[in-house]
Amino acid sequence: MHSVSPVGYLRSCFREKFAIPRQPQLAPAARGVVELLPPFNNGEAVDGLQQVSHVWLLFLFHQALEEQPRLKVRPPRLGGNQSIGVFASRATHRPNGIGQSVVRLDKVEAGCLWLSGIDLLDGTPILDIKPYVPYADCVEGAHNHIAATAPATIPVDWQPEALQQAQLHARRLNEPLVELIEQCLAQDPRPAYQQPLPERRYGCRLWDLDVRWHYPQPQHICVLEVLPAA
């Protein structure tokens, strides 16, 4: 038996899993600072990671450990009806709940590091950090058939107001919120196979807001208001 310890925790401008992207890198503005613990945060665990880019991190699914392994899963890619197995897939019902992405390296301290192109919820613990070494990493003629190419997204729309809004409250957080409503609204983060009456709302947290919107169309999206959460 063995055990594992957090080496940090993650502040993220996730506040919620619903409407984070199903995987890193397809919302660039999403940003987040991975806060080393004792004795990781005092430099020298991090020291020559500034001549690296992007990082691979390790991570917990704390919100989605279960007791009961499940040896199938429906992932969204699949419209959420069709079952695969465990480990043909990412979704977050792991064995023993670890998740793996590859982010966007910004800034080095010590004791903290600056990242981007996240997909992880606020507080997650992370277990690990490692350097993305491309030549490695990347390998040539590698395939994926069951998620080949990266998802379609759909177009969003703002009402005048709700853009103002953002663009408020992205000078208040200095952060590209209007951004990271878009590349994440964009990839549709509704159950695959729910198909909205217009009037229906939907909403999610991102940073300490509120974000409402709705879909006048199928495959359309209107950014409705951007608000301090409550």
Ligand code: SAM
Contents of the next structure:
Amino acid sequence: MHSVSPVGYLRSCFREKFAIPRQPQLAPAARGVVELLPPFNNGEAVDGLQQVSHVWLLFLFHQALEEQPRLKVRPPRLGGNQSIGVFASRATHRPNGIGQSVVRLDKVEAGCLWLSGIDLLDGTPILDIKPYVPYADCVEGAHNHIAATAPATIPVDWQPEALQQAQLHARRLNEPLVELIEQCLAQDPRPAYQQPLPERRYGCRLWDLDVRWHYPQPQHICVLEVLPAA
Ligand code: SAM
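Could I have the structure of this protein in the form predicted in complex with the named molecule, to go alongside the form predicted on its own above?
Every chain and every other molecule in the complex is listed next, the one we just looked at coming first.
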């Protein structure tokens, strides 16, 4: 039995699980900051990272921990109705609850790493950080027939007022909010089995905002409002 403890915690644009992309890099405008804990927060531990464009984050799926390990899971990628072995998937419910993501490293400060392209929830405990090593981590000729390509995206439109609200909050937050909303919703966050009726409203929390949308057609999103979270 070993125990591990976080080296830091992530402050992320994603304030709830719904609408987080299923892998990193799918929403380049998704940003966050790893706030390192002592003794890693004095600059020494990140010395040299300025020479690196991307890092691996090893982290705890702290909002998906379970007592009983699952042997089979039903990945959303397979429509949620087909099961595969837990080790053949990147599902959140897994032994030890450990996740891994390659993310862009935008800025290094003593005690803080500024990241983008993340797929992690706000408050995620970070267990380790490693530099991405292109010659070793990018495997030529590799295949995965379960997830061969990035998930298909769907078009995202805006109600004019919702776009104005997003632009306003983008300036206030100094964040690429319009891009973030478009990139996340283009992934079509709704469960595959759900037929979205046009009158049904969906919502998620990004930064300190509630984003609401609907599906005027089954494969088409329209953003309805972007308002301060209640
Ligand atoms: N890239 C990682 C991996 O392969 O280990 C994560 C893949 S997992 C399929 C991505 C999903 O994890 C996101 O869509 C989000 O819903 C969920 N997630 C992110 N951070 C989490 C956390 N701290 N606790 C529980 N679920 C989380």
